[in-house]
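Here we start with a single chain on its own, the form predicted alone, put down as structure tokens.
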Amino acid sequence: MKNIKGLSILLFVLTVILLPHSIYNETFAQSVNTNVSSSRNRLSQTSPLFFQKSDLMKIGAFYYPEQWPHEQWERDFNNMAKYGFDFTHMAEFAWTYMEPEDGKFDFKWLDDAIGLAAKAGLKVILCTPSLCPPAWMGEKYPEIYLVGSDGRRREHGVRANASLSNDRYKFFVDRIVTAMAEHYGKDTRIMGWQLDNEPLATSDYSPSARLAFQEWLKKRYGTIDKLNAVWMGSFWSTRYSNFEQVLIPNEAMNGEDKLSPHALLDFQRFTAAVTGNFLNRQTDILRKYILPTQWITTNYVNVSTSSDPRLSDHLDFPSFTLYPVNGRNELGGINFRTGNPYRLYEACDYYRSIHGITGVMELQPGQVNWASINPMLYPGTVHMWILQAFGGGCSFVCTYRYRHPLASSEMYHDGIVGTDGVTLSQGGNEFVQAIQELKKLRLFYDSKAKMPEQIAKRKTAYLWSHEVMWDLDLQQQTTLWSSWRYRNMYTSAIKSTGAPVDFITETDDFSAYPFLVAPAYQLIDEVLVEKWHQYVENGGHLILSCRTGQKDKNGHFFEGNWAAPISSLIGANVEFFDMLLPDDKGSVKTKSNTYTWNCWGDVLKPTAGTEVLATYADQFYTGKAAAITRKLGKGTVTYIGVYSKDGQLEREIVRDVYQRAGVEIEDLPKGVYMEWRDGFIVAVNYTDQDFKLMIPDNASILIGSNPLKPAQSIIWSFQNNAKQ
């Protein structure tokens, strides 16, 4: 069998060498794309084969057999199983070991590791190694490397250094993925595949990328005249005569002048599309060989900024990486030890919403090596994150990594066990604790459990677009603007109500949600505005905020008043917008409170029938409207035109929208979050204060205690009898 596999790989290589790359790419694309249409619908048909709901959540840990003596592998896998881990993860950076020479493959060592893991009772996630091309590749073909904005080519010795647009590099990736798929695709010990690692859609300025960008633009615009119109080629004589003249827009090489924001937006779109296609390409190869029970994912970073996970739409589902403690202190006190309070719930809500399944592929096990400051975690923190991931709907949590490394770039990065290879770290003990508690929770699982009506009435959609975020970041207009923190501000306000949240797109069904929030949704068209109108008129409650509706989908202003297409929707005109200096503080008043702002303020002129919720209390526009609401049909639309300093204004108004709609809500402080999942309610506390939760008398606390202490979690349900 191995000789047959070797022969097939050899024939594959010879075919590619003999054919021109352009012919090869077309032929290969035709062969793998036969599975594309079916793969997009595969999830709904086979997801029960991936994760059984009664298992609740599986727990695993990364292991690097190539980094440790062979004689220690069996001990490590046995200990991993003894602690209760369900699976391990291998091979993501091991290309040089699987293909030590060009076209010569060695899976013997990996076979041994998988065999020992399976013997211990562990399933395995295999990872394609495309993030780390081996030295021989760059030595022979230096054109495979990415070129940075500084014009310098990346070299061997780091990761993520290859050009995803380069045909030769894509050939090598295709070949190693094919070899792995042929070797392990029918192996029942393999539970799933992770592609690459933390795909970031890194900007590439190489010759390969320039040619690919030109082809992408041809397909997008069709004619050079249309591109010139969108990029405003009449400005500064920047028009092109043909697509071959187009350069990659590179601000780092163009001094103080600003490049066309429309060109920069298109380059961001292109870069994200290249990354999505790169992942789809690997998925399509694997799909031809693997068992239907083996799933395919990749691990994006938090709510990814540069890459758009919805573009890698051939995956079975996306997963994510999460390192919450990174040298920041969002809430004060001990929060620098419990982590960024927004990241985990946002990632769960975002990635789960794409295909209905997600998991944490990398969860911080303790101290890390890469942050600006790397403090020790507060006891209980890792355990809290694991249970929060469960509450957020994750099907698995995997930690990076099992063993604490002894050398190289990540030698200060904690593992489940310490530097002796056997002693559990603080985070390791907390993983073991969570593993044992999940076993207990499985006894209380009820397949018929339904979300309580009180919680379902709060269900909220967060309208999200990477293109909107990219456009905001391209023209911030003030150094105080942060799209990431602005999102945190609104999701935190929503979460304070205890509302379940899904991140959705413009093409999704708005009517499935009583509440829809779309902060700073800058790029719009008539279709979206009409969809908002219909949503509100049919009874939905829409919350918009400053900067919404300023531009069309090409990033151009409308020929009319500011945000003219939404004026009739919000019941007001945006007269102008303002921003203050970093040390300045403007004031905004509601009926009950006064808040400060300095980043952004839309000054509004309401029309008849629109209620003013907040007004500016100083500047030359004292008394002008800063936030408004109106009834429209059966629903309401609220516009919050000011970006406050601490998010408390937004919190007050967002909560008021739910209460005016007659919906009962929680009153959770920032840093305390509550989720419903499969009949369980999970709450966690990122703050340094105890918090008393309002738990019904007929509920049973299964894990934790009330009041909820810092860095602790609590789970309760209304099921009183465990299954025997």
Contents of the next structure:
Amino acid sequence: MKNIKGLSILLFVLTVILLPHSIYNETFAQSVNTNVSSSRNRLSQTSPLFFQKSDLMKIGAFYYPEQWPHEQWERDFNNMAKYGFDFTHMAEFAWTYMEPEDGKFDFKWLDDAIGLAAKAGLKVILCTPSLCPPAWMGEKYPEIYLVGSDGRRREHGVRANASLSNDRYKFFVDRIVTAMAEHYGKDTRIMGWQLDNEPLATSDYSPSARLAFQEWLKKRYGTIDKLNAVWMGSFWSTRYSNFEQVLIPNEAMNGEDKLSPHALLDFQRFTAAVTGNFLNRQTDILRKYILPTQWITTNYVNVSTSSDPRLSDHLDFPSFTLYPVNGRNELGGINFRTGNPYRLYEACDYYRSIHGITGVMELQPGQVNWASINPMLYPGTVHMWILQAFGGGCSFVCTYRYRHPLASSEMYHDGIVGTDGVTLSQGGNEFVQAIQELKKLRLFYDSKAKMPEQIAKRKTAYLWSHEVMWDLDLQQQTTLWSSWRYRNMYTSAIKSTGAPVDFITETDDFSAYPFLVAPAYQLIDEVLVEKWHQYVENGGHLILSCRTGQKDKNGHFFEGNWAAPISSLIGANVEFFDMLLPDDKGSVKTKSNTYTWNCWGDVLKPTAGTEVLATYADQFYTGKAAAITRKLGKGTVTYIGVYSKDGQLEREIVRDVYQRAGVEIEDLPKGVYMEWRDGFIVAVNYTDQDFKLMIPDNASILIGSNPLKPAQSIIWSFQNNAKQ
Ligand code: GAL
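If the one shown is the form predicted alone, what is the structure of the form predicted together with ligand GAL?
After this comes the whole thing, all chains and molecules, with the earlier chain placed first.
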């Protein structure tokens, strides 16, 4: 550890000495004190090196030079710069142009494009093209393709079709990434790198994947007996004699019968690990060549449960893609045009929590081509999202894409400019508006701004685990169960209070958060239960919900009562759980309201000292407890055993926890969100109703107006004077 630190300092000093003066600027100076303690052989993971805090948020747009005539590039970059964009993004998917033949590289066209972008004043994000192996590769080596659960090998003509476990494909990826890094690693026009595109951790059933899975299992279990014990090979004679016999569990190929859920959970873990390693591998190659100012990220798909961004831990930070309008109408009214209300705040909170930095790599600029129905966006929506991303702590927002394509697979996809290549689209105009407003906001930036105490007191952590999400989805037990919706319900209840939220994991420190919420946290161990106990004893307010603590980390039940390890923590026994039919409306009552449910109900038997917050009002267990709370040490534990139909019960009880703790909260309706960032408070409105915000008299509204109209955003601050 010490040596690594020493090496980091040495590297830093060398870098400063060797770097051209142009990039040894304030950014570097700022990073000296803050970044040398990085535990990796890297100067920084913190934003001063990569993004100046005083810049607030940079804005960019994707451009695919290979899709447009060379003679239009200059015009396009000049227009982009004229509209105020800070950067552009290139080379994604362009493998066949950078390596037209096996081992023959051509960067001339990309050099030209980067040159023109830079001349226009734009910085560049480069992307590695690993998602799109060129035709020559598949022609020579068809084994590079992944195999689906249908047993069919993918082929050329789409993207995301390669097997990340295949050594030959990995060799080619290493080679193109090395060639790009050698060519552009020292280029100060390049601000950062995106790896691949939307790594989804797709299940791969190819021969290469099977071998890799067996290797992974060997490392995990050491002996086949251990694997047999965890997978319960005694059930249906499914045990193995050696690792070479192990098959990838494939439900699609096995008809109706249920495969071992433990084998399936391991396959999920393996698949996520393969993707994490694939990204780390590309990162390590780039890192050998690139300037310390060039950051490395990838663009995860909103809050996805396939890839686990914490496994690609060599990256500097994760970013994400976001397409909120996609044919659904969560809030009714115009909301099918303003977008899924949970996506952006969840993604900001989730990705920002990982390394303290994030950005939106792709923000929907208008209509898309791929949803079931692709409506126009409500005017103001794109602008609202951009400001919301700002409030959510993003260091940049980039949009896919600058130009509306004229042909091919995404030809109905909007861009910043329309089909004529020059006229701003509705979303394009809104980008330009936001770009101008950001310039104004920078004048009000106060590096010393502190989160107001009233907001800080609400700080909430959402306990997140990919394994828990996978396990819930592997054995849902009712078709009504939706892990996504369930998460949305809880984040939405928390957000209604105006609380700042971080997504943290079991190994993080809970003590920084007065409130900790862990819904349906199914897989537990003694260490976690003890950590929860300590947290509460020391004054934390813990909210758990149905299904929590049912299984150990292998996904096995405990030999005891349901959720036995948490009984003494929650002050109740889970007697049994119930689920109703889709048209059923079970009733559950709190002191002031009655709610309906049909998905999941834990029926609770409280022990002495536990207060009942809600009871079942029908079924054969009428009057039994559905939600409870208790004091423990200096804090409280609340357990919400029922999954209500519309999340209103969860909202009432969650809000009550803050209020009982004496914390002042907002009362924001679903679809209205509020964030604090760097001295600014940002609020947005996805609904079709005006909403009047409680803005203190001593605050100044810098952008927008109160009441907040549909699809509008407002920003206020207590900093009244703009810098000159
Ligand atoms: C994203 C993807 C882009 C593009 C876009 C279309 O999910 O990363 O490459 O396909 O969708 O909306």
